[in-house]
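Have a look below at one chain only, the form predicted alone, in structure tokens format.
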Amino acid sequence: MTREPLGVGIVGAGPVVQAIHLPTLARLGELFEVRNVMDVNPDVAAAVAGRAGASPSTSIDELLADDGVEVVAICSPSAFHAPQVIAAMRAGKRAVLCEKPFATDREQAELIAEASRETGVPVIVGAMHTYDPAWLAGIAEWESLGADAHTIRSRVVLPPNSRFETSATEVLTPRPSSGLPDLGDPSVRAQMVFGGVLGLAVHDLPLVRRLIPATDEVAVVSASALSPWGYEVGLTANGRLVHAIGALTEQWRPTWELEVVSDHARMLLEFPPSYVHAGSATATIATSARTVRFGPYPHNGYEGEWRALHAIATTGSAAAPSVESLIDDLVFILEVASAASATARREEAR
């Protein structure tokens, strides 16, 4: 039996929309159709609900209220998103996609863990990587391997997010440079740091706690701002060295990279950079008697996620991701997020 398409009722049209899902969700045509675009921005909302065909709006409630939307998309700045995520349970939407991190502390989303038992509707978090069909077939691979992972590095080396931003969308303006900013003020540092743990390193902190037995042992070690923008962290977990360096440069390779060492095992995944379509990561596993490979595959995590959360709309929330999962996910990268910040602020700029 052929089934209709799902309503997509998107919340904020910024640049990951435009740039992100409303691309994806156009080659997906056959599971979802965008029928609501929701930014606070009048003209914004017109804008982008246009180019899909849909209706916009200026309030949550407009959106839930449309019939037409059965999943949501909460792509709206982070402060908003635990109690937009809520409201849509609470609508009896058929499942929610929330952009990351799905809350901004602890409380927050055991608020969401109990609105999602209350009403069953299910969330998935946004962090594409965890989607990516490469990574799902490293982990797959690694994990049949017995491999216990006592290094893991993250390299994220980016020209600036603006570049992106600018080719990939027209309604929005970027915002206009303020200069380099001040290395030798804690406060600034600290705040890099922050916002480089919760910007970039978010993507892959969720791949690294699946690596590590438990995350009930986390000491932020080192924590430097690199400049001009950019974090280095490195922090132990249960014994393992977690090591994470990101920047934006003037450099015209891309670079993202998850590299896993074990005492007979490596494996490197290196994932195309945001806002980029361009297919999956790839994944190579090394041993001394093989070497196997994994992707590219045709679809990214983006998608992935997208397919993802038509799984679990159509057949039950029994194919969602624990809430009690996305909240300990979260925690950990808010505790290294914080403790590292606390360190780069004490530390001499880099």
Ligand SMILES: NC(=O)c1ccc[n+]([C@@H]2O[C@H](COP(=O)([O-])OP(=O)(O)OC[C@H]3O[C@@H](n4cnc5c(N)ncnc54)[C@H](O)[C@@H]3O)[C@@H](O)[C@H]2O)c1
Given for the second form:
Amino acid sequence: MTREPLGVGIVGAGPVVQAIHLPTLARLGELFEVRNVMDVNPDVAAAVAGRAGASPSTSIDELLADDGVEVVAICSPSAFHAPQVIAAMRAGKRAVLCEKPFATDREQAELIAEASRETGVPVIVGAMHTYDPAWLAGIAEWESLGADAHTIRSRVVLPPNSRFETSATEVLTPRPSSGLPDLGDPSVRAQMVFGGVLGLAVHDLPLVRRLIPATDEVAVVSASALSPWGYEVGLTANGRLVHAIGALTEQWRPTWELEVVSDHARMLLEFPPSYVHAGSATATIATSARTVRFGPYPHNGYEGEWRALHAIATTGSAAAPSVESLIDDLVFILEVASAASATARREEAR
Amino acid sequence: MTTPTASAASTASTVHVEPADPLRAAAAAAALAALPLSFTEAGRDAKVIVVAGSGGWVDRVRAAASAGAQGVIVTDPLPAPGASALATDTPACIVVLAETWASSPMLRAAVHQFGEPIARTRLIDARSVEPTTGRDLPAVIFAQLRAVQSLGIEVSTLAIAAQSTSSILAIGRSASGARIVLSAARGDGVDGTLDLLLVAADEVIRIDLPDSRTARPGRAVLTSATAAVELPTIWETAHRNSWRALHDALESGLEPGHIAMFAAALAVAPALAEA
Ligand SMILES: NC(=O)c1ccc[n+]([C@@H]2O[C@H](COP(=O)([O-])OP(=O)(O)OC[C@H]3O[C@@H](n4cnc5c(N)ncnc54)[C@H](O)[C@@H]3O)[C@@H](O)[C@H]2O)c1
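Please give the corresponding structure for the form predicted in complex with this ligand, as opposed to the form predicted alone shown earlier.
Okay, now the whole complex, with that chain kicking things off.
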């Protein structure tokens, strides 16, 4: 059965769209066609739309008024995500993909939930690891073993983003280089840890939530801002220990690992860095009887999320994750981010 | 050119392995068998006495010294609070600790080759999974702390941040302000490797240290902006490495300082010691 590709509208056309979404959509040409690209910067809108053979817009109303746009991807800076997701829902589009994070506070998340209930428009969040085929295979095996995770440790140590962006595309808008943060300033530390959780840990916290029975008793037990940029966060949730490290460095080797330990099994997920199109993660599960490995599969979580969006938009919202679960993810992420940033702010000067 | 570990000119030291703890005694017997030129087995009046590091080891060290031993090897010493006293009221013999991880030859090689980048580290993250039949989790954290110290990092503070029957997390700082994160989980299907990650602004060092009884080599890799350097593998157990340290110390008369460092670790984190 052949279908017409779905028309895509993209809101915000920065490096993420240029390096991640346009190359992904180019590989999924049978499923999608980019029809409209909006950016508040008209030059960026025109240039990026031109790359995709789409029409440029400079306002979201203009993009939503384009009848060729059937699904919308929100890729603007985080502060705009919630109102733009809601606008796309209210415009009656078939489905919405929102880059992570879904929203930056709980009130915004509630407004999204309300709009979703009223309009019935399904939404997915671009937390690509949740769509990575190795994660999906790994978690299925983990659950079939009946393994109950008691310890989860995440390590994210990355070279500069430009290393990956410039290999995935020709970036139109290079990022401004940021100065060296002053960790002696409590508000700098607090902001760094909050930003680290919402920017990097955000990809794995939905996986953590899937791995532990509940996250209603979250206590942050350690948090620190790392020099020159990074975070360290330890927490307990319903008796489980979760620890996460994220650091941006100048060295070349990307490390993105999530380790999950139960009494009788250990799962190690090794993800490729963001921005690149290098296939999936690998998931290695060891028990005393044997070690099994899933992946690498040819496609990554970015392709996974667009495939999921296509399925939802064409077969109906039954295939979509419940908005409640996306909001529960966000509430967990925000709770960790704010408690960790408060701890990092209080840390004694060094 | 390779040189033999012990030259034919140096004399073998007689050694006696106390049988108290069968597992530790077996590990000691394996180390002894791997150093046939440096050590020969003898009875209780041997020059070197090998004592088990299980509960009561501090008294066993003192007893061996009083009985006239010139060297004592402690196999897998637990964090016993009494060990601090050995640092101040020193026994009249050389004491060497054969520890999981801290005695690893790969750790020594890393200190030797990567000393400067190690000093630039801003984050030290140590993780391991302890088999169900293994040590208490605080003792595992103590062994991690000893490994971090043995990297030449002066640990100023360390406190347990979370602990359950299945996992433990300890957080601290080095004298130069680096964040120290030590964590251990309990689980089967794993091999007791310590995974150390050191992060600096421009470099990352990753060191894997197997448990002390295997000669499976550890791994040490330094990655910078332009390259990665991996140290040659060393197929020697941590225990054998400690035994060689004692052999060298007996020849040179230089006390290797293990007890002082062990006592320093106890002083930083007394909560990890068993009462
Ligand atoms: N999934 C991933 O791997 C990944 C990686 C990095 C960032 N992200 C997320 O993707 C999103 C975009 O990231 P980026 O690095 O491209 O961001 P960016 O801030 O560099 O660029 C965003 C673009 O949006 C435009 N813009 C600003 N305000 C706007 C508005 N109100 N409406 C529409 N466009 C607007 C800017 O002009 C810019 O071109 C962020 O939400 C970020 O959290 C995802």
